[in-house]
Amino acid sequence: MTSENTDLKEKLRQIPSLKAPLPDMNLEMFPDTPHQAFSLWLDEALKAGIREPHAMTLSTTDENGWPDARILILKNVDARGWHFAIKAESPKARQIAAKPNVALTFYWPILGRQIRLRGLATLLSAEECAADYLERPQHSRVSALASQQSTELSDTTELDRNLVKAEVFLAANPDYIARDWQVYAVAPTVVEFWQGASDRNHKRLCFTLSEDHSKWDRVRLWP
């Protein structure tokens, strides 16, 4: 092992994690469904002042079977699942179209809390996708319209030109809806709520949807 690697290893060891005090997780009083539990924990994350608690990692699988992950923003949670928006030509959209089983992960370090979901991503109706696009701030709509997401950008002036064109176009056409804007809902079959502890005796509660989708079964997992 080189000196550089040794220094990095030592540096990583010195970074504190799961520092006390951390909140407890009352398993007896925990909500009956993952939807209710998520809403409760999100409120507590907001009260704790966590920045962007609606940021989550979307994990997909590419055409070669490799996992792929990136951070997105949660748009909504309802009976259909956890919602997010993407562009139809993006790699993640193509991956979901081919393999719609995905995972979502939330992590709030100040509280030492993690939420993990696995389930099927389903494209919502054209009307809902359009409504979501129109509800976005103007600069977000401009960016979505101008971007050729994840393709090679060899000339930064091209991006600047596209942004100007998109801004002018949307100013003249405020009700325009980007055809490639998509909103998905992930209907989870497994949801885990993880409360970290400084002594590493973490509390983990796993919700599993029954085969007939009529109820959620709950079990506690080992740390």
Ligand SMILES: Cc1cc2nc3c(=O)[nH]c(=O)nc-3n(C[C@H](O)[C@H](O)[C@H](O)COP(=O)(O)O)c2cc1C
Given for the second form:
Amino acid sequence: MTSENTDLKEKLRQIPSLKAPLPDMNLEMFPDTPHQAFSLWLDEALKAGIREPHAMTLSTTDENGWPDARILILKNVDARGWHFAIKAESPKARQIAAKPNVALTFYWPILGRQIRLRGLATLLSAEECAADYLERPQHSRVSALASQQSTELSDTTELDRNLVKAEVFLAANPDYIARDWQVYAVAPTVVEFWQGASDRNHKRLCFTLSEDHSKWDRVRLWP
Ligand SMILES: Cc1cc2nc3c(=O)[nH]c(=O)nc-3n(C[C@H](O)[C@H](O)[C@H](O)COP(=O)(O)O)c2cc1C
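The form predicted together with the ligand, contrasted with the form predicted on its own above:
Now the complete complex, all chains and molecules, led by this one.
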């Protein structure tokens, strides 16, 4: 191993993780559904001052079975699941269209908390996608309209030109709805709440949806 590698390894070893004080997880008083539990933990994340607690990792798989993951913003949680918005032509949208089995992961460091969900992503109605697009700030709509997301950008001037074109177009057509704006809901079948502990005796509670979807079963997992 080179000395550069040794330095990096040492540097990483020195970074603390799951540093006290961390909250406890009261398993007896824990909410009955993952929806209620998520809402409670989100409030606590906001109270703790965690930045962007609504940022989550969306994991998908591509056509060759390779996992892919990226951060997205959580837009809502309701009976249909956890919502996010993406562009229809993006790699993740194509992956979901081909295989809707996805995972969502949240990590809230100051609280040492992780939430993991697995389930199927379902595209919401055209009306809901349109409403979400129109609720976005002007600059977000411009950028969504101008971007050919995740394809090679070989010429910066093309991006600048597209942005100006989109800006002019949206100024003239303020009610325009980008048809490729999609909102998905992930209906989880498994949700795990993980409370880290400095002594590594982490607490984990896993909710699994019963086969007839009528109730959530809960089990505690080994750390
Ligand atoms: C904090 C944060 C929030 C993001 N929110 C979104 C989002 O809500 N929707 C989105 O399409 N991309 C969002 N992105 C960008 C994605 O992570 C990703 O780079 C982009 O969507 C392209 O993904 P793909 O090539 O896998 O399709 C966000 C990135 C970060 C770091």
